[in-house]
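What follows is a single chain, given as structure tokens, in the form predicted on its own.
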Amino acid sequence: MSLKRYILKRILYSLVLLFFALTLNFVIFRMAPGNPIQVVASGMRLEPEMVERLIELWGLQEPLHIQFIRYLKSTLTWDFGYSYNSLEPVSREIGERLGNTLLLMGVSLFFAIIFGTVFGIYAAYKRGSLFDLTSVTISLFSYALPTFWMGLLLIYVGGYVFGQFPLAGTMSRPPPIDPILKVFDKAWHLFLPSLTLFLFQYGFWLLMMRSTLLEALHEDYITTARAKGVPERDVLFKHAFRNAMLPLVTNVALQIPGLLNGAILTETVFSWRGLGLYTWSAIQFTDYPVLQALFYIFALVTIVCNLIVDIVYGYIDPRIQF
């Protein structure tokens, strides 16, 4: 098979994978208990000339057909509604948390990697040492623990014991005027649940970094340079480390949609004002646009990432070209 077959083989079955994404993303909240409107009409006592008002401007009094129609035109334009809660733009109100879900996801991602593959590459070539041992002791407890018990232990110990760091938010209130003063005060916010995601992830980059380092490290070749007098550590990162790099490029792109899901707990237990407490206050409400739209969000990221891997592995693999 050709590479550029492939390629278009894959987008071909990513584009019929987000229309039955699309598809169940639909049923399955038409499908949910609950009414929003007697959500809405009850949190703000509406009358009931009011309710019906807000039943045809929603469009909840078509068929189904006509509303899945609509639904798919509105959502593949990126417009998303109006939210049953807030009755404010779905586009704006995600557009607005969005930068800060992103700024938590990247810097607990950037820093996992770095000490994840530092570490890993220590642990396989001392392996067998002290320091093996508990770094993959300390990697298996972490990456098995769940965020939201990581981030209330660490409320408890950095907020309450130490009292170094604030218990839930995103910025100060006030706000700090300076925009010096700003950046370390949203630093200083991010620092725990920053922290949080960090051990989550760490344990599975550490653990992959030495499993697949490990299994370089027994390969043949590896093996001739030794024979031929390479240092040990010209065989360590110039042969070893460049072939053990490719599993941890594509499973930068395999960990984001893990990323968000642990992102949603994770800004719940600190009140981070991102698309994860979004997503937890649109559960809460019934908010059937808000929730539509994030889950969308979510699959597309999801399918996009293998979609990705699926390509980098099509120039990785030769069999894949003629």
Given for the second form:
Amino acid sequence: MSLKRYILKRILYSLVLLFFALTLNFVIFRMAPGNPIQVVASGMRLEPEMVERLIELWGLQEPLHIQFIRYLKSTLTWDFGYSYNSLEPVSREIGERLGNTLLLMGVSLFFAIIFGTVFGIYAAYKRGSLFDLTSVTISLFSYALPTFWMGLLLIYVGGYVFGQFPLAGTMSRPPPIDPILKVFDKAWHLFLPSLTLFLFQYGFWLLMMRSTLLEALHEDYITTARAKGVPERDVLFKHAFRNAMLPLVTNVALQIPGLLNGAILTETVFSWRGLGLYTWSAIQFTDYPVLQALFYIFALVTIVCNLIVDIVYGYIDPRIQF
Amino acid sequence: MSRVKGFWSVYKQNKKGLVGMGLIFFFILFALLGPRLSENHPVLDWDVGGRRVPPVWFKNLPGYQNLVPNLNPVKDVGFENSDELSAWDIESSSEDSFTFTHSTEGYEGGSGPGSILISLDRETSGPSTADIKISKTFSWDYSSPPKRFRSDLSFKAEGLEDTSLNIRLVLVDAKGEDYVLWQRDITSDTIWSYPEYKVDSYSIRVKMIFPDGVFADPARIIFNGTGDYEFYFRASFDGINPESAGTTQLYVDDLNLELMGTCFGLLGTDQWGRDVYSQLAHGAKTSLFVGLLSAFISVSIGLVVGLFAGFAGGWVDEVSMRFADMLLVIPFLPLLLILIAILGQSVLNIILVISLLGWMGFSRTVRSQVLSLKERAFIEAARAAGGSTTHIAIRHILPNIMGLVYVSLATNVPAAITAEAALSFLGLGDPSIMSWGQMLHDLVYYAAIKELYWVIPPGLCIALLAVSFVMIGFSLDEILNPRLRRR
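For the form predicted together with its partner chain instead of the form predicted on its own, what are the coordinates?
What follows is the entire complex, opening with the chain shown before.
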């Protein structure tokens, strides 16, 4: 019963948080200078009727509280209105790009976890060895390397030195017609950006796995297992690693919001047509409907991730007080 | 003092901490002294060398042996005194009718107060034409051409009467071919003047002299091999009327020829011929300034908010922590970008926004620490002894969380540095100040990814500076908060 109440409380709190984030989101963009009409009309002459039509299209004639309510409603219906820049529906534009971002983030996260975990376990096992020292140093450095710079270097190496990889873009132009070639083409374009984002996260996973495992290896049950004569490999994987799984799971959820920052930079460097590049170009054009929608999605992702972590902890960790 | 000594004796055992400290020390030195080693302004001084050329030391690398440094074979001597006339070879068609003197009058916009004064005595000149040539010969030992050349001249003609005058600037290559870079016919007296277009190999007017027109590279065409090159100024007088007694005077000033090489300085130049080394050194200043100041502000905010929330409890706690949560769920980079776009791109705004978005995590840590410290016996004792809340907070709680403050400072600095770099990289940095992120932005904007001498330094510096602060943070954490780290 108490667990249910705890989860309910977390969900309720998440909703409150989401509401506040939305309010902040709304206020920031109303604070922003620049009449949207000026933004759109810059460089072209508009008839007064046309301007009125645009004001109506974005609902700018209405008082602020009505606009706010409409904005709240749009977050439920996912109808975010029209972009100032392209005049296309924002939800459609986001829909076209969401898949690319998920692909990029998913692939890089997957490999970062696999490699980070494996090398992290090995480094913890061989604590103090040369391998441990070098892998920790490399991880620290790759952790601190600016993502965009890493991307530039990879473009240089992959695109110019080897000349095998595309310098930018999501797909060849025109895209291949054969579906199998299409998949290959996408993967070929995906390689460098996902490698960049992989290197952005890899260090974190290695360091995290190494330190949780080191902590676990010092626990009494490991000593017991060793005393019992359990083979070292089983001690490592069956006893220590099992217990280090929880931080692994929760950190996936906690890392995703940070990964978004990395994705924005990576997508911008590689012109990868995803939400990150969309955010960047929306800022260039002060495209407020797009930014509002993107902020909502990002905040939603963050809140949902935090909620998942809370719930997982609620289930697994007996120390959580309800 | 003894505490500092005691801390140092522990700290120097920590290898990570020492390496981090050494690196930071190096960067601080670089930020303070580095900009003084180059006189070039990182943003405003364009064309200090050829545009987008590698550093001078690239000469030692294979494939770059033919790099040409910046040269000034024909110096603008300024003509401040008559001795400076001897720097030039002067030839004339008739020795008797021409006199060359130094004049204290010079073009105000040019260099030095003086000029060469060429006087032609019309009575003695005899024939109706006369000719003078002020020249300088220099040897060109490089097998490849310079990136660009620039030349200048200012002049004034007086007492022409009926005489007409043609003046020209000419470069003669090693094979004896003449290239007239600029010429003008003068039929009446002038005030101080200069060529109507820049005598510059990048100028369209100069390019149009050559058959390829706008596609020509005059520097490449003229400097086509090693040997002796000649640069001269020539004045041809025509229609001299010996009956009208008197002299015709021609003042000449600011004669020079500047060659911009295909390599420059320690780290080459960027798209506009700005000094990359100077940009890197000024970038170090920007990064350290932004990093340290934003970290200081955000840690201070976090400390104050955390202390208040922890101490006051109740609604103060609730409101401040919920506000922190709210800021935490909006993704950092987009929020940073949009706030800078709204507030304007200045370095102070960047510092302000980075620090206003960076305090939340630390305030939570402080709050939880305060909550746990509040229950300790020594605080209760202090309370029982009649200590006020402020007294307890400052005298008892604060010293106990200073360790956290130092660690948080050390980890906040690299976060701020990378945030500023990311902002500038995305084109939202302060355009009047050079920073490492701005350098990377410029080179992407001008598609110069292949220019490694320009790509490597800023990124490496960001990474090294960030790593060094992280290392210090780790070692401080190990030393100051042993309870938090069980290993």
